[in-house]
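Take a look at this single chain, the form predicted alone, given in structure tokens.
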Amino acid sequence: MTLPLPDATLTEAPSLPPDQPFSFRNARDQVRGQVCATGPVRPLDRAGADTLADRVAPFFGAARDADDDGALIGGALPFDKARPDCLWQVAGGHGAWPGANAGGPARSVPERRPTRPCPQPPATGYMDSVARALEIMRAERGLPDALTKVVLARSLLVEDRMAFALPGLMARLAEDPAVTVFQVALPQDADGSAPRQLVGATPELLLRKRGDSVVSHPLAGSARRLDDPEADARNANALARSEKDRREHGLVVEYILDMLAPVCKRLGTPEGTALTTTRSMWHIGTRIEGRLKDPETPAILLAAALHPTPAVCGLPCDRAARLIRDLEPVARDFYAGAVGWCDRRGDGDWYVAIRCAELCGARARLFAGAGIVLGSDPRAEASETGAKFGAFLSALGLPPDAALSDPSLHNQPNG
């Protein structure tokens, strides 16, 4: 079977410090592991390979040869595939969640605070990309490879004075069980600073294999929950109702089934399009199940040939990725990439890594985007990347509307 995969990055396997975790948690499932950066268990070795598949062969094929059904690959795919990922071999498996206390309640918020959230751009900032996207949109609008989406995302920077403690963190995020938390060790600084984590609390499944079965729940179309329970209900009803998201949503949902039909036997959408909520957002989901052609293939390689999907990125991709690039300050590194892992089957979940951010000792820096479409509004799109924020704020100790409270979004007029 062929796949439309990318070639790889070569560099030097990344450095780690020893015993970082890895793990992955949802409703569903545990997965929990250790990366070494020495001894039995080593970062991926990208000499000599020059793709994603020659690069994760070897491990498949002495994983396999020894029987071990602890050995994992996994770590996190960046949005843009020109750049160098971030896959280690894990020594681990299906077992208990590391620092939980099963069955109890989640570790309490501390009580010191945080700086202020220092949002890059600010609203105003953020506003004028949208609108600029929207002008291309329009210009472009009945031309043969149109700018039809771009998802265009922003940043939220928190500084504290101590280092985050990230088992209290994690207990807190994965109080939702609507979403799959994960901890992603991420290659160190040449500066030798603290170690690097990718740490989120996910919505969004880009692809699960097991055996012959494959299934992808990709979201696109959200609306913030509120307090209120008859409030509630009509942001739901609107989103539920608004052309806007659902055409949103039905480009994601073509661009999937368009990449994995050549490598299925069967595909299709049983369950139909329907309202799927966490605990901060609504959104409009439709979950894709199919049958492999040639169950062998690992599900690292089919999330490789997803991702990124127009959810995150846009359309055309490639189109959407250079504005992405233009108008975006701060670049997205593994934000909006996959996050993951494979058993030595080659069965395994990806996720989207989204409502995520990149931890560094006492600095966290927080990631959100909105998709933009014709009938974008702006100041609303604004508004929905701060509520997107709100899961992740919360679990550090600030209000979850922190990042609403930008004071150019009481300002600004639509538009």
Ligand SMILES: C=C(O[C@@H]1C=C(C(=O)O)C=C[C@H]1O)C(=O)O
Second form
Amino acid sequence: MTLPLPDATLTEAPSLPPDQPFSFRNARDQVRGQVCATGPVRPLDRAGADTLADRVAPFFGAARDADDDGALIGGALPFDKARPDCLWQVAGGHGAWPGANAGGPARSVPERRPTRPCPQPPATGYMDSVARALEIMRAERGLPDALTKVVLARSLLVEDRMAFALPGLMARLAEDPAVTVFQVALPQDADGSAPRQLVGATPELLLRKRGDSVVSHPLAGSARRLDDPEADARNANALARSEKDRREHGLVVEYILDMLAPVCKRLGTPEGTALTTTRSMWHIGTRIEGRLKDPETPAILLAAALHPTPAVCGLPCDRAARLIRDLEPVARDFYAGAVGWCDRRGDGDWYVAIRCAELCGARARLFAGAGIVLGSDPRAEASETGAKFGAFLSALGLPPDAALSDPSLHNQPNG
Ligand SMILES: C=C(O[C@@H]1C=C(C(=O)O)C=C[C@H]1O)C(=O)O
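Please supply the corresponding structure for the form predicted together with the ligand (the preceding block corresponds to the form predicted alone).
Following is the full complex, with the preceding chain placed first.
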């Protein structure tokens, strides 16, 4: 059973707005690839996605009066859309990049190394959950409303002696040009503990909107990158040919196309499906492009409608979400939610909040998940999640394979 999250009213921040409510950096986007909130900052009332349109309406209403003044709304939507989001209204997006003042040429090597990460659940517990999900899928095969995919995650707790330094961490995450590095200030716990931040380096675009153009680039189906170029290429080829991974990917693309179809006058996948890569992972990806019927629809509402896609939840969505709640021992909170920003015209970028951690002082809780479909192997899925921790672990100064050294991942394949 998932540990319940504290009541939202108890965690509501009584404190001042943070200096740096959110920032995003994507090295490949030359136009709006760096958006760093700049003040004054106002928190939006926190509530679930069902009231989001009403809560953001005054922000967009002011657009007509202010004639596009550069103000932004940005932050994080939680994995569970019924739970309160964390959004900030700010004056603009041209603030300072938090990673810029990390200093020093050797950014890849942090000054100190934290302790070994503690897996929650351990790899064996994760494999048991995958096996349980597969049992359900096998029992329901062919039935209406059968569970066809569920994305199961596990977490690593990393503790240090002193609070993690955000600038160095973000600078190291940004060394991979294939990802979007982000930081969102989360509401502070009522007990006055250190401020919480969601920090990560996501490879996955949930939704980009510019005028009437929308783009989504779902990823699903993954393999670990390897140092040896031949072995790395073999891994990539095996992924590209894997029927299980292509099926797992197809479910996500179909879902997003179905969700966008009613709001688009044109929609398609002009580039088809292809392998994409970060420094640590191969993924199967499909770029989806559309033209909106109503170009005024704000990116934040489109992103909230799309989320959670089967890249992070499963199918059918509500059944998968329930199973995630039952099988994952640590509540996701903002992991596998959506992070992004939106301007007064409704343009904006929203990303899937993966390859990330919640930082609170000297504690970092990392999350990684993998899509489970019929044909998945519990040990392989545990290894895949282990590999997905790699980029964040090295940015913390830990070996990237620290979550792969669990002995249970190296036994004979289990059935
Ligand atoms: C859930 C995560 O990643 C998602 C799951 C993937 C998969 O199952 O292959 C691939 C990319 C992401 O959509 C994660 O990194 O935590």
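Take the two forms, superpose them, and find the largest set of C-alpha atoms that agree within 1.5 Å; that set is the rigid core. Positions refer to the first chain, counted from 1. Since the structure is predicted, the reported quantities are computational estimates derived from the model, not experimental observations.
* To do: Could you check whether the CA atom of residue 30 moves 2 Å or more between the two forms, using the rigid core for the fit?
  => Yes.
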